[in-house]
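The chain below stands alone and is given in structure tokens; this is the form predicted alone.
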Amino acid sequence: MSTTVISESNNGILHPVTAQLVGAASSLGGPITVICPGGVGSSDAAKISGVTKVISVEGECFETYDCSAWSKSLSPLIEGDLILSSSSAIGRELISSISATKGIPVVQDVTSLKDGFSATRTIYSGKAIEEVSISSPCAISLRPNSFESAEGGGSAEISTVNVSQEVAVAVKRALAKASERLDVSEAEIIISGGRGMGEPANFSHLNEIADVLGAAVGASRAAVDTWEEIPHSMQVGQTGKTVTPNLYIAVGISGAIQHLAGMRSSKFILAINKDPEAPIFGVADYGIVSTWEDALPALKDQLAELLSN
């Protein structure tokens, strides 16, 4: 059973209840993904034992809590059989909105999970205990301090997705994140386009970025198969070239498994796609939800500024 945990934070730090949520998920078995709204506490979440992956979701909407905006931003990134949140005021409201968006049931204020996937919770102001049988997929909010906390010592991978409407800000943050891990003077860089580029003529925009970076231009199989103008020699993927650059920029590429097989070992992956549910975000270190028309000019400007310093 795969579980997605929505982290809880307080005053800019990860709340201890998040480790309790992971502890509850661990008792059920299966991979555990922790989603951190606003990116708060993502590095701490990655250190919780049992966590498979952390998705840090950034954007202006997370500066203050707004259930509708948060739900709209987080829902496309949540997968798996079970969604867990704290039964705090925010956690209860947020998981209700997400479950409604996904069309799955929600059970609130659960105090225990049992074998066979049943849950218990108190009702009638604590005067009775209700046992609920649950089938996946479903969403559950857990009462704080009802479950043992998972220990530390984990080292989960962290992916960042930026849902900001300010594309220039998102690009700037992505480049700053990449520069923390890459030596630009030695970087081997590839920028690839997919069918999301619209037409082969638009690959000229990728060429412009490549000229700034001294990078190679690649393409997905979908782009190669769709347009004769995009040669097979540019194809990255299982039936094309397998690459391991320091920086791989994927633009308008959905992330079919064949393509991921050819580039997922890149040291740093930046994905730009207008579809927040694109599989490419599952392997990207930093994702920007945007059209290429908005993102590439901002990327070019930020790169020119970065390289001129």
Ligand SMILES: Cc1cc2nc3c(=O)[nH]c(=O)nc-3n(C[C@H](O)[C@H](O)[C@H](O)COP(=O)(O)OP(=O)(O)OC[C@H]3O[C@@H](n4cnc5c(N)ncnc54)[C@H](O)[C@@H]3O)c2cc1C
Contents of the next structure:
Amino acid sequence: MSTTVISESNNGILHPVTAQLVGAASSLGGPITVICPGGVGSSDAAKISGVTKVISVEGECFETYDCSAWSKSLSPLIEGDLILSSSSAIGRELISSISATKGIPVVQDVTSLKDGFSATRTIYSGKAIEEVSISSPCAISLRPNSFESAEGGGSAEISTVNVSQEVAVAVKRALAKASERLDVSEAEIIISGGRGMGEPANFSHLNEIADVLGAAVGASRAAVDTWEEIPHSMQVGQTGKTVTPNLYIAVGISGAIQHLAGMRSSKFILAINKDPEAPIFGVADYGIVSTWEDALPALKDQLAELLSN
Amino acid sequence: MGVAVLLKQVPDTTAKISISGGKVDESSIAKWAISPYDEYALESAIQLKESGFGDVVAITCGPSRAAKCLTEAAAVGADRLIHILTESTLDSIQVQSLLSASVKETGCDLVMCGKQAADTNSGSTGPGLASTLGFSFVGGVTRVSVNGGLASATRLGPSGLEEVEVGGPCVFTFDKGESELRRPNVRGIMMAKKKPIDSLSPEDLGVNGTNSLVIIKDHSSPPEKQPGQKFIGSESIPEVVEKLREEANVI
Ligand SMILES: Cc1cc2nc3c(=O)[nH]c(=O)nc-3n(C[C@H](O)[C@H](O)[C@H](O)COP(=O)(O)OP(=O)(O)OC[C@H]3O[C@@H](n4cnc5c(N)ncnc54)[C@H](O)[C@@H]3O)c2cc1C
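Alt. form predicted together with this ligand, vs. the form predicted alone above:
In what comes next, the whole complex appears, and the chain from above leads the way.
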């Protein structure tokens, strides 16, 4: 059993999900190679315990993102029985492209993995759980925050490979910078607002609590569709992101089935809604019947006090 | 020239999913629909056609019920309808080889589909198909326009929202698009009913039957949630915050 992990990066540094991918690979046994597109984070990847070897793949084509160019550069360097990536947007694209190049099947967004390649994932937006067995070699993307991270303290050897690959997708101009905020798909705590927030400016209350908790801010589709200031990238649900944080706080969200589809498998759910009959209370572990106007200031103060101790 | 749009039929987002004998019971799904992100791909393809680009070819791969999504596509303007008839669950390689053979047959050099389908939420088809066909790939786009031999698209890339350009054959996968989706009018619906559908078997496309390398062993329902605790009024906040730490251990 040998595994190649495609590392994930964010703003020029190694993303913590990479250690989770290595953690998952370690539990299967056998040598683990981490391949770093563009060489980003290769020295940090080498420090993850359990890593046998790091391949730092460098070249001009990694300056912008062209999935095909990246995949063509990485594919020849990837071998083994199993390829792992994160199920982030780029992780999914890359592993799909690489697996197609190699003619091996890919299974996406897996939340648990057993040897003999038995993988579990949710389908129909969380309405059912599917267990599949996959014949090796194969490629699997793993959902962030579903696997234990491997520890630090490793010292794997790093080899650098220079590639030159033509880029077909040219970036012409930046239209809007990526949000500085943590993305909902990778946060351990999420606080989301719905139409009940009244107006987009009131999301500042959610931002403040997110800052206290180190959380990401999400939104319902009604909020995204009604207010231009709330981008689709924040949307949680069937046509937004599927999230599984440790704590999901829903504020002024009714709990429509399409919203629940994206967040019901969160480990813990706190709902704040003024309507005691709101369906969101049906999935909430703790429900507070209150307006956000009353609840959020108190919540922020309590959390700030608790977390400053 | 022309745009191939790949459509997947999925249970309507409000559909109840029930499980019997360790498998999702498809016969209990009351309503099926075109997967939401695919609808944005279809809308964009029709807009390209209106701006003078070639025909729109709608392709679906699935059992006989899936033909309905082709007729729906025709009602809003798809010109040619192709149904690759498959009954069993296919793995990513099987799906991609069928779609690839079909796209080649149409001669289309632009392909559009959703970034993920609402049933499996995988997102493997677009990028995988691009590799199989040897086309370029741009994922998660909200808009595509074509000028001469060059396509321009808006995508949410790693460093934010950006405009990209790509020449030659390309696969685009759609996020929620910038445009409103058009609804069919009565005339469109009537015309669509008469539109022929090319039904093809994998053999017709020259793709030999292989076994899926991914085998579904079990479907189950997500664990039922225990009824939660309810608190009335913001006076309860100190208690709730303490419980979040002591009982739930999440902060
Ligand atoms: C194909 C399809 C896909 C969809 N995909 C998604 C998706 O991905 N994500 C998603 O979220 N939805 C999705 N929806 C929409 C979904 O059906 C709901 O319309 C949406 O989730 C409602 O958002 P909401 O809860 O914010 O708004 P509402 O349903 O309007 O609820 C607002 C809530 O706020 C409460 N409230 C009002 N004022 C206050 C206050 N002052 N303090 C506290 N509470 C207050 C109200 O009691 C109410 O419960 C989809 C729908 C379809 C048809």
